[in-house]
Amino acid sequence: MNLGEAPVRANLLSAADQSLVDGVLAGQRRALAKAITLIESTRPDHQQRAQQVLNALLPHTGRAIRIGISGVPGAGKSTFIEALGVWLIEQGKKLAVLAVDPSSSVSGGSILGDKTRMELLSQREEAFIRPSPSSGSLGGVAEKSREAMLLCEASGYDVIIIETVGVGQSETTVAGMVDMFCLLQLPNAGDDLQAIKKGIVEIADMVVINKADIDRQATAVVRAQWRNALHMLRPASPHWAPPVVALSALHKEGIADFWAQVEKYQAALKPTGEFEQKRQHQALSWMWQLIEAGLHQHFRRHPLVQENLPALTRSVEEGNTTPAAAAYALLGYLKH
């Protein structure tokens, strides 16, 4: 984006929304929980104006480093953020945490319990915690996650940890977003390797052995798996492999070896302009997947298919008609 557009886009923002601006750029924390309530509006209106702040505050965005946790559950994911994050502030950065919790399938209400869960960290002004359901989008992961990101950047957080719930499809969501994509394991965790999809592991960037401190000998053990494995594999990068880190989060212990490998990531991919290509890779790919959502929003809309899918739905199921047939006559009202 061109650094001289935000001027003209910023006049389009009403004084309330020019005030919002102001105060996420001021690093108001209250100012960037109402501009991601925005964000995560459905409302058309809420979203137009969501659109209009986030492009006055995108010339601001991208200097943090974006890292995604997951892991199975009981990994200690919160544990570990909260003594990653603590450590973090006391080398003098500001952290945003996005947790993502799981929506009821029927209410479509949430736990929204990271909050509780890093009661140190949430006490502490350089940080915000912002836990946000998924309202059932891929994953787990918010859908307005990556907008979020955007706003905490735009704030002045160094670094902005996205942690998801960790089952199905979260940990290839949540990586096609972060910089750096880091997966939890437990030591005892046996045999439970052999299980881990293949996908899953060649996306992982560093894989963290948390609770080393329950069985010193399983964590080898694990640890030398996983190296194993990763060794056995193509690395998605040319100039990074990824490790494997044992750490107590409970004890603090390995945190600063945790983030020597993150140091040492961005070491090796920014200067051959790897890292930058990714983000843009991430960006174009995220503009897709909302042109697709668009696209199905606006066919379910339609009036002509709304008329007629009932009657094409029956007569699929009843075998009177072919899948094709239906999908191309239902396509055709669009040119209509």
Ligand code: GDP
Given for the second form:
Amino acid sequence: MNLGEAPVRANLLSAADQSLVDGVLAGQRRALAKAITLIESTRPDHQQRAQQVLNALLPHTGRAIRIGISGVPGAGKSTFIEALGVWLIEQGKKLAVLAVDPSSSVSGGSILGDKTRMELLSQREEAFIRPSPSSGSLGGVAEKSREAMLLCEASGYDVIIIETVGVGQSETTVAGMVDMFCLLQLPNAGDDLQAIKKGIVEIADMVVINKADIDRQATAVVRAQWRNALHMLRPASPHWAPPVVALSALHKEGIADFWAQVEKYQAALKPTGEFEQKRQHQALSWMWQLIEAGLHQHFRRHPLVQENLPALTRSVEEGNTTPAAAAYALLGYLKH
Ligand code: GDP
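Right, and the form predicted in complex with this ligand of this protein, after the form predicted on its own?
And the full complex, kicking off with our chain again.
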């Protein structure tokens, strides 16, 4: 994103981009993939075009249910998403699977949303699977995934699944872009304590205990622990107490129960307006994140800031200038 670019107008679409928009709206997978690639591009001219394409598609977004699924590597995310996806297709739905994996830029490849991890699903016409963009920071990756999600909605996908790893900030980021955030857990006692420490329990709309087939008794114990842990918290909505469901992704048991909770969630929060309020809040918070990122970039690129920053940095390090005085002086350059 570049500050100071001309405002985006939908009617500026070139013929090629108009046909891209038409292709996305017609549900063509190739057009959708191409549009996502355009969004992920870091070239300024591509970014400008991507925003125009998005603007044209925006009126056609918002109809899908957006579900976040997080879990540590090995929790069974891909097995679960594949089982759920195949089940949803049997119910007549189309789903898109996207990933938010900030580590992909470090490792050079994303393990999340990888087609080889969901082999059955990737062969289905009704499923669209896209690995995490490898564009760098978590903010950058999340921004691209958010926009890819809107494109998938415009292309007629009813269910959008955003997969992320259960480590660090990425869970909070994904929770901030979906309607329902689900934590995928293993039936190991004590895992809930980890999640409580990390402050993750608060953002969960549902807890899923996978691999229930391995040890049913341990699963029941862990399920009770989770229920207690959730019970101690004040729920985000007075109309929704996050449930704890146990299932076996491998044996495809409990998938319908999981989906029943997704439907229950919507039935509980849509009539009260909370469902829509959450989306509005997320959209505004996204806008502010972009404003802050843009201001930051503007600041860093300002010639006077670039000129004076090194000396002021040294001066603060040496104790000759207070951090506040240096900050005000640098911010003052923005007025010039
Ligand atoms: P991810 O890293 O979270 O995507 O985890 P995977 O889906 O790759 O699963 C990791 C391993 O756990 C694989 O060997 C799966 O076959 C296995 N697994 C996943 N779900 C279940 C389950 O419900 N029961 C059992 N027994 N194994 C499972």
